[in-house]
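For reference, the chain that follows is the form predicted alone, supplied as structure tokens.
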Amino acid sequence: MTTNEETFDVIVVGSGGGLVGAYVAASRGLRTLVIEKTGLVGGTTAYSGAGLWFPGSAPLKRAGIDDGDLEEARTYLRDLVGDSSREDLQNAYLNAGVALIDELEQNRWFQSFVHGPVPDYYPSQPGATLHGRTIFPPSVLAAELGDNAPLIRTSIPSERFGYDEGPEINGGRALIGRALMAFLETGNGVLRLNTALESLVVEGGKVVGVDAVSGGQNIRLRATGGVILAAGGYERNGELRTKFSAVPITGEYSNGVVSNTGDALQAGITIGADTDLLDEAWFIPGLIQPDGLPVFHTGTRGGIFVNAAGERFVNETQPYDQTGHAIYNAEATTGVSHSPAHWVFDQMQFERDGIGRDPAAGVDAEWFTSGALKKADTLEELAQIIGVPFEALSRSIEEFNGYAESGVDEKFHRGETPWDQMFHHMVGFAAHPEQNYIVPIETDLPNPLVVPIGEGPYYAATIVLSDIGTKGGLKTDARARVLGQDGRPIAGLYASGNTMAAMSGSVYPGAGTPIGSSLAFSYLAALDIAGEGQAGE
């Protein structure tokens, strides 16, 4: 039984990215509540780095980065993913994206975005860009948001570790602390922390509401013009990824948020919603910390990966997502273990780059304590300690150390492409950019991304196969309305972000598009739901 109905004009399930359809629904003067089912607004989006992949967009007009008409952009997405069922939605996308900036730059919450020179994940494809096409929200002072600040979930580093965040908010957190005050100033904003969805209320044939638990306490709450389900994926539903997964995957190495277990998905399911690409994340490789979790790892710049036969596998500076399927297709159709897989390299590595910080920094015993990193005075030591055949991890190595020569990796083909190439300079993605350092590759090779591993001690860390949330979902049309199992539009229910079937099928075109998908489909429904039609029409 319910209690305490209320009624709204929409209501928003989650805070992350749909927090800012939130914002352009309640600009509209719709009266808009926003339920979070934990104490903190932001989801994983505040996790993030808060890239959007918004081609066309000002931020990248005002860089002087001209993207004819989108039409560039158009092409590469659609030959990329080469899926005509979803070009509808890639072109909604596309609009959205470009509209949306529009209308949030002029309110003074969000400001200027920036152009973050990060090409695209696929140079070769047409219409591929080398400077990228992804924005970032500026930076934001804690004291900014008064009384706000403290309901911003923190970092990764600073849930896990006790990072101090400082006074400066970046990243996902600055775009969701910003989103939230724009949201709250509208004065038709309402925010219910702590209530999660547990059903949607259909009345002839129309979702009308949720049915929720906040404080433990049953409630319905109700929506005239339709709700929208932005809660993320189910990354952290062991349940749900052993039954859609061609791997063993239980979520505990996501780096999702623990809140995302799925619940809108199955609430959709439940009402006769269709879904699609349940099988797919946006899969990552994760770097093991001392805690036995992973963290998101990218940027590798010396050493290789190898499986558990001690064989190398993957181009390792490839773009994340890449290296994330190669972990999973091998470890569904090969028959040996890829996850975990182990990252070896010598001792000059560890001292130029340490292990995903800044080396100068020094590596804490608890990495050796832990077993997160290993270490040994010979290769053959270090095989025997990580479990692998010697004569392949040696092998592995001498072919690797081969290609260095010519500075062409014929297996792989690592640091031949501009994703790559932005790692000859850079270490790494520090957890705060103020941590954020500079170490040029010194070396007279001819590929500094293909250096060879040289004299030990040698170290081995382990790589994981994670994601930064699940991307199969509720399927949608191009105005996010979700679609039943008849394939027409669900009256009264909308889907955005990871909630939904990904628009860009089982590929990551660029930096910031499951952030971009998030934002640019909340912003859809909320038009959608005031009446405006689709961005751009």
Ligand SMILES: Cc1cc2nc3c(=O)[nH]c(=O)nc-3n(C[C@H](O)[C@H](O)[C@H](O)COP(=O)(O)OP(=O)(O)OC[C@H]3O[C@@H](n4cnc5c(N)ncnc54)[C@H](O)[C@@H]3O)c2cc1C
The other form holds:
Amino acid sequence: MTTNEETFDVIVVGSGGGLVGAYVAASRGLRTLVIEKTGLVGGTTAYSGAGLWFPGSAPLKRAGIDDGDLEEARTYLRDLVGDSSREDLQNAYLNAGVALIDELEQNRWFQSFVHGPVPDYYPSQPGATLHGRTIFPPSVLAAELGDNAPLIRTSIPSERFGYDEGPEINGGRALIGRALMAFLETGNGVLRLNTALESLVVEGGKVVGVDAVSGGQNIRLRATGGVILAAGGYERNGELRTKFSAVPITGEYSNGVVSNTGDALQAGITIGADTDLLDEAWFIPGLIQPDGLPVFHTGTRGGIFVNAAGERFVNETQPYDQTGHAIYNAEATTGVSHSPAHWVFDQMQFERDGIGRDPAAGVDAEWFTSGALKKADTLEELAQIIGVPFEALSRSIEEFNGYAESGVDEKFHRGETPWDQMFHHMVGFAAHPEQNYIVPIETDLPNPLVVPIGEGPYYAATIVLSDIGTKGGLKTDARARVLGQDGRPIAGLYASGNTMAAMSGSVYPGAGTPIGSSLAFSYLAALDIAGEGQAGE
Ligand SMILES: Cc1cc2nc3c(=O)[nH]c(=O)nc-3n(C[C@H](O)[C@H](O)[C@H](O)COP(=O)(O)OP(=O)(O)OC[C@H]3O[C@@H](n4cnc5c(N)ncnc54)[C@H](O)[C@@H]3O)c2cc1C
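Please supply the corresponding structure for the form predicted together with this ligand (the preceding block corresponds to the form predicted alone).
Complete assembly follows, chain above in first position.
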């Protein structure tokens, strides 16, 4: 039973990337409510590095990179994504990215995004660039955000491992902190935490609000202009993952926030919205930690990944989404288990890079006591501990060591692309906020990323199929309007980010596409509600 009703112009469901759309709506004088299921603002966006793949945007131009009239970027995106998303969606994304950043940079909280050189993920694709098209927001001091600073979700290392965030807010937390301040400063923005969308209210064929639960109370929130569903994906909904995925996924291994359980997707489906790409996710290889759960793993230099048959199956250094998809596809088609896979390396790799995000911090004993990291004096013993055939494992290593000698990984071409090399300072990378993660290479190997596996002791860590959000969802048009089964927009309903079927289809074109999509489509939704809907077309 609904006991309370309130009316706004716009309701945004979810406080991740949708917060930017909320700001845009509020900045146009629209009374805008953001409801957030949890007690914290930011969702998975707050966990992120806040890279935004926005070709042609002003920060790129300031860095001397001109994507001109976006033709090159359009070619790159179109050739890659093909028909796995609508072409008008792809164009809307590109156009919106430029316009949004121009607009945001007018606001004091969003001034001066910076370019960070992250090569596009498909370097041989027409239109790909070495410098990439990714921009980042600058850090901000927690003190500048005042009472709002504690509302921002902390990072995964802080939530799970108790790392101190310190006085500076960076990455996705900075983006969220800045968006929250800009939104509230409009004077038209209301934030309601611990308030979860349950269903959509439809009257006369139009979505006019949401039924929600707020602090245990059922409430009806009305929106005269529109409802923007920006509630992330369904990465944490085991039932939906099982239903849509070709391989068993429960959601437990996702790196998305636990509150992303597909509520908005289901509310949209209930009122007749169409969906697409529901078997897709922004897949990643996850490295199991001592707490038994994975974190986003990228930047492998030494060692190899092997499946349950002891065979190498992937270029371990390629963009994470491609490795994630390789695990997913192998799991679905080969009959051999690839999740878990085993990251096998030697003592030299262990001493040089450690295993966590911060090699300098060393490797705590709990890595071994928890079983997250296994150690053996000989390869034979290691094979036995991890349960893979020794002959196959040693054959895989011998073959890989042969590639190390020639410098050419004939099977998977490891270390050959700018992206592979970027993580090891072989390609300029200084402006990237994650630069502490990078270990510069001093080596005389013919291919510094194909390092032979040498003397023991030997180690094995566990790699599992993980993700940073699902990417299937509600179908939208170029104005972020949710489409019904008949292909026509459902009046009053919009979707963005991982609640919508991704404009990038089954592909991850470059660093910052997920959050880019969250920002761009919540922006387009806000513009449409404000009567400026043609802007992205
Ligand atoms: C470590 C890490 C690094 C990453 N780095 C990048 C990067 O640099 N660039 C990039 O583009 N992507 C990155 N990603 C991926 C990216 O962060 C996510 O895919 C993206 O942020 C999802 O944005 P969103 O707005 O769709 O959802 P979210 O940011 O997750 O926001 C959704 C919000 O909706 C709330 N919600 C859910 N259900 C309801 C409901 N019923 N009612 C009300 N609220 C609800 C959730 O609690 C959540 O706060 C990274 C991810 C991780 C984990």
